[in-house]
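One chain comes next, on its own, written out as C-alpha cells in the form predicted on its own.
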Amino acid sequence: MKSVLQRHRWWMLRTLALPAHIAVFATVSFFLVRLVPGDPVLTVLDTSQSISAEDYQAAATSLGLDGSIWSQFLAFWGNLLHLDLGVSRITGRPIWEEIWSRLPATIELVTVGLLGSVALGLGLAALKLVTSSPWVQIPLRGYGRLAGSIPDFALAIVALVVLYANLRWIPAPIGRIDPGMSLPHVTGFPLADSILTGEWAVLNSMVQHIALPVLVIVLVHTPSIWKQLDLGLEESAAAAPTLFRVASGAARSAVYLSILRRASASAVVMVGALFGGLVGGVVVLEQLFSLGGLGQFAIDSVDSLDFLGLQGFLVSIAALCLVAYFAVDVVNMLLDPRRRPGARAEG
C-alpha cells in the first residue's frame, strides 16, 4: 500500500492542493476588488438629489455590500461554497450565467490560437532537427529572442490598418459573424456549435472574422513556446539517451521523436502559462475585434463598479488558470518522469 501511495504521490498531492490554491486566490480576489476606487453604491443612486442614510443602506443591501468588510467576506465565502457569485447589476442575471455564457467563446479563441502556436513551434522544431545550416539555425534562434517583445494589441492595430482599412482583405471587425447571422447554441463554443449543427455559412463567416485575431495570437506567442522548445532540443540532442539510440542504429525518425518528447516538457509548461494569461488577457483583442467574450463582461463590470461581477470574473479566471496549471504540471511530469518529486533521489 505504501509503495502505491509513493508511486502516485506526485499527482495526488497536487490534486489535494488545488482546492486550497483556488481558495487563496478567491480570498485575494475579494480584497483586491475592494481596492478599486469609487463607491459602487452611489452608482445606483440619484446623486443629483440628497441621499438619505436609509436610501444608501437599502442600495448597499441590494448590491450585497452592506455591513463591515468582514461580514461581506463571510457572506462571499458562504455564497461561493454554494457556487453563488451573486447577481450582475449590469444585466440582472446571475453572475455564473453571465460568465459561463461568455467563457466558452473566449476559451475557444485562446485554444485555437495556442494550437496554432504549438503547430508552428513543432514545425520549427522539425526544421531545426533536419538541418544544421546556419542560414536556418540563426534565424530560428533570432525568432526565439522575440519572446515577450511584441505587444499583441500593437500588432493587431497594425494588421487592422493594413489588412482592413487599406487593403480590405478581411471583414470589418464588428463581431464573430456577419450582420444578419445568428450563432447556433449547443455547447456554447461558437466554432464547435456551427460544425455540430452544420451551419457552414456561419462557420465560414466566423473563420473569416477570427482569422486575424488568431493569427495575432500565433505570431505573438509562438516565440515564447519556441524559445523553451529550442533550449530543450539542444539539451536533449546531447543527452545520453539520444547518443545511445544513435549508436545502436535506431531509425532517424525514432531519434527525432525521442528528442522532441524529452524537449517538450518545458514548452508544455509555457503553453499552460500562456493559456492562463490569455484567458484573462485576451480582453484587448476581443475589444479591438468586437468579439464579446468574457473580457467584455470584465470591462463592463469595471466601468460600472460592479464589485460582485468583477470579483466573480477574477475568481472564475483564477480557478480556470489553476486547473490549467495543474493539468500542465501533470502532463509535464508524464513527459519527463525525472521532474516528479523524489525521482532524482530515487535515481
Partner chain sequence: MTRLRLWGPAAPFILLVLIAAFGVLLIPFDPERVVAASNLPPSADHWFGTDSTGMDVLSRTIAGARINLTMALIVTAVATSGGMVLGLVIGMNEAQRGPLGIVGRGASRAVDLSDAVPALIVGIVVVGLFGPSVASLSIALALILMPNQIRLTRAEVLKVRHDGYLNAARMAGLSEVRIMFRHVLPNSCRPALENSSLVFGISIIVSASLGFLGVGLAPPIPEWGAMVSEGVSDVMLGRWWTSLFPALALCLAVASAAAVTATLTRLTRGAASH
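Instead of the form predicted on its own shown above, give the structure for the form predicted together with its partner chain, please.
A single chain, with no partners or molecules, comes next.
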C-alpha cells in the first residue's frame, strides 16, 4: 500500500496543489474588485434620481458588497464552491453560464492554432538540422528572434488587406460561417460539431473563415515554441544518452525519438504558457474577425462596468491557465521522470 502511494506521489502532490493555486487567484480577484476607487454600488444604480436606502441595499447585496469585508469574503467563497459567480448585468444570466457557453469556441480556435504552431515548430527544427545552407539558416534565425514580438492583430490586418481586399482569396472577416448558415450544436465546439453532424457545407465555410486567424496564430507563436525546441535539441542531440543509443546500435527512429523526448520539456512548457495566454489573448483576433468567444464577454463587461462579470472572468481565466500549467507539469513528468519531485537526478 505504501509503495503504491510512494510511486504515485509525484502526480498526486501536483494535483493537490491545483485547487490551492486557484484559491490564491480567486482571493486576489476578490480583493481587486474591493480596491476599485469610489463606490461600485453607485455604478449599478441610476444616479440621476434620488436613491432610497432599500434600493442601495439591494444593489449592494446583488454585487456581494453588503456587510463587513469578512462576511463578503465568506459569501464569495461559499458561492464560488457552487460555481456561482453572480449574475451578468448585461444579459441577466448567470456569469458562469455566459463564460461556459463561450469557452468551447475559444478553446477550439486556440487548440487548432497551437497544434499548427507545434507542427511548424517541429518542421523548422527538422529543417535546421538537415540543412546548413545560409539561405535557410539566416532567415530561420531571424524568424526565431521574432519570438513574442509580432503583434497579432497588426499582422492580421496586413493579411486582410492583401488576401481579402485585393486578392479575394478569403471571405469577409465577419463571423465564423457564411451569413444564412446556422451552427449545429452538439458539444459546443463548432468545428467538432459540424463534423459530428456531417454538415459539410458548414464545415467548409467555417474552415474558410477561420483559416486566416489560425494562420496568424501559427505564424505569431511558432517562433517561441521552435526556439525552445531548438535549444533543447542542441543540448540533447550529442548528449550521453544519444551516444549510448547510437553505440548500442539502436534504430535511427529510436535515436530520434529519444532525442526529441529529452529535448521537448521546455517546448512543452512554452505550449502550456501560450495556451493559457491565448485563451484570453485571442480576444483580439476574435474581435477582428467577429468570431465571438470568451474575450467578447470581458469586453462587454468593461463597456457596461460589470464588476462581477470581470471578477468571474478573471477567476475563470486564471483557473484555465492553472489547469494548462498542471497538464504541462504532468506531461513533463511523464516524459522525463527526473522532473518528478523527489526524484534524484543521475550523474
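Here the rigid core means the biggest group of C-alpha atoms that line up within 1.5 Å when the two forms are laid on top of each other. Residue numbers count along the first chain shown, from 1. Treat the numbers as computed from the prediction; the structure is a model and nothing was measured.
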Item checked: S71 C-alpha moves between these two forms by 2 Å or more, core aligned -> yes
